[in-house]
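We begin with a single chain expressed as structure tokens, specifically the form predicted on its own.
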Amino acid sequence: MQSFEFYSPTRILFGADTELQAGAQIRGLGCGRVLLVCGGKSAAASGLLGRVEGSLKESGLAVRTLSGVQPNPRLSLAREGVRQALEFGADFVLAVGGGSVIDTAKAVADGAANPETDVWQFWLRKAPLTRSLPLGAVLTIPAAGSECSDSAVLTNEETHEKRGLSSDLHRPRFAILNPALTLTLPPYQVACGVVDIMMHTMDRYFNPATDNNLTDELAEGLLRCTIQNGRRALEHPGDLHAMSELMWAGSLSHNGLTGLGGAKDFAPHQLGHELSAMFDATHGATLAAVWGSWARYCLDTNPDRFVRFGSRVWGLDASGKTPQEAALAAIQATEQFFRSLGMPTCLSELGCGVLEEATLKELAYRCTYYQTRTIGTFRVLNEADILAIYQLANH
């Protein structure tokens, strides 16, 4: 086990009707004016928005609501949220929704605490983020893990750039997890969430460390739990136990726990981000579409890691197989599971068709932030490597 520092300050309130505690949590933090950030009509139609707003008002808090968050959260709405937060004098930002809503709330909190700086400058690393408003989350979609993470993504719809920004300032003060809020999610959204939870774990599991340790065991257990309950949730819609397990797995998958002692890889995430930015594709689907190609390209870096993954996560027997054959079987098992969820495993299945070579080169160029970075740690990938992976997925 390598040296590490673990910091996960978010208070978790898990269980039935926990959304009714939102007001007391915020009042306990000494705040009084709340900008509530949410998505479309579902939160209002389900009654959730009314219950949360009622909790805030019962605690004597002033509330303004910003709605309209879309998947692949938009910079333009974050900027509008900053404007409204400043106009309202908000001292707390509350997200009610999934990862896109929470990431938007994080951006609003950053911008409102730094009115002299356009919020996109933080995501471009052109300005340091040194302060932010406190925020909380009422989670409705088990997927992104943003309710417990230090990261947030934004999409600049004008330039088609999707960027991530990590900061401990992004960690919510509290996260409310009521699994009952997830029971009416469409199957496609559940499936995308299952992939996202797995990938947040796998992008830490596949790292340069070669020792097998407790962190590996935690990651493997979380993956097995997610696979089992992902199947169950899709076979039995509305299964409270399955969605409870997925909700908690999503939070643990992205709070740093499953990567302690290793360097995060997250190359598949970076590959997927460029597809989301260019084609406005759903995040979890883009990850499923490129992971198998990334894995095949990187297999020879450390076949034994894939062999262990196949054994501990998928229960595969490597007897009589070479390490490369056993590693390939683990990759195939993962892709087969993605397909069973209705998820894509190549670009044509993602819905963007078989792409022209010029488009693949543009994706690779953008993924390097215009030739200013490499990606990954399991295997460090340059522009030529990234292009090769997109080419492998281009069918």
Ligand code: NZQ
Contents of the next structure:
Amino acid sequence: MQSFEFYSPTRILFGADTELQAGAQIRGLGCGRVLLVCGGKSAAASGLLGRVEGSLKESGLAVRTLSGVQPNPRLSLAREGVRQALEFGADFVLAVGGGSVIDTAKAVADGAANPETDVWQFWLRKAPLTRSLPLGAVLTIPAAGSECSDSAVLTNEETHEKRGLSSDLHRPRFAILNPALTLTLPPYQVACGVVDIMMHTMDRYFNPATDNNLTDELAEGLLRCTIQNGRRALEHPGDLHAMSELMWAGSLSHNGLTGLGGAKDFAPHQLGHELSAMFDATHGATLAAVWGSWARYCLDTNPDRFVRFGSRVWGLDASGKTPQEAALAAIQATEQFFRSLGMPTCLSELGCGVLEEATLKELAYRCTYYQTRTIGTFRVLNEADILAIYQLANH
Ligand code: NZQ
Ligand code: ZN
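Could you output the structure for the form predicted together with this ligand, given that the previous block was the form predicted on its own?
What follows is the entire complex, opening with the chain shown before.
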């Protein structure tokens, strides 16, 4: 195992009614004026928003609510949130929702702490992020893992750029995980979340420094648990145990634990982000749509890694097969699982049709940030590689 640094400072409050502790948590951090960020309608419709606002007010906190965050959260709403946070004098930002809400809250916290800088400048790496407001999260969907991650992903809807920004300043001070809050999720969002949790683990598991270590065992266990409970959650809607397992797996899959000692790959995520940026496709579905093509393209880089993945995660028997055959079986098992969840495994199933070659080239060009970067570490991918993977997925 390579050297590593692990920093996961987020206090987790897991279990029934934990959202009622939001006010006391913020008060305990010495803050008094909260900008609460939430999504379109689910939190208000379920009564969650009212309960959280009540908890904040009971703790003597002043609250202003910014609603309307959309999936693939938009820069324009983050800018509006910064404006409101400054006007209100917010000293804390609380996200009530999923990854899109939490990422918007992170951007608002960044912008409010740096009123002289337009937030997008941080995402473009044109300004260094050196301070941010403290933030917390009440999670409503097991998926993105933003409640424990250092990352925030925003979409600039004018330029169709979807970009991530990682900073330890983005790690929430606390994350409230009440699995009962997820029971109103539509099955499609549950399925997208299952894929995303798996991909946060797999985008670390497939890395160049792979050896036999504890990190691998943790990743494989987390994947098995997510697969088993993902199946169960979709077959038995309302299964609280399954949603509890998924919720905790989602947080652990993206707090760094499942990748310790190895360089993150995250190429499938980058491939997926361009599809979201161009077609506003749902994050988890974009990952399912490209992963099989990424895996086939990269199989020869280290077939044994795929063989181990097939054996430990899917219980496949590799005996009598060449490493290439066994690796391919592992890829097929993964795609079969995605299909069983109703997830796409190619671009047409994602809903963007079979694309023209010029569109694929544009996607590949944008994925290199206009020829300024490669992606991935398991296999480093340049623009031609990226185009080849999009071509493989284009049916
Ligand atoms: O807006 P509302 O009405 O709340 O509806 C949301 C939204 O339509 C709905 N929803 C959430 N909780 C619900 C619910 N509906 C009913 N009951 C509930 N309890 O679900 C829809 C999707 O919400 P969203 O927040 O977009 O989902 P998710 O958590 O999957 O977040 C996706 C975003 O996070 C980014 C993705 O790229 C995407 O933009 N990611 C962020 C990461 C990070 N910051 O660490 C890492 C990830 O790899 C990912 O890139
Ligand atoms: Zn993701």
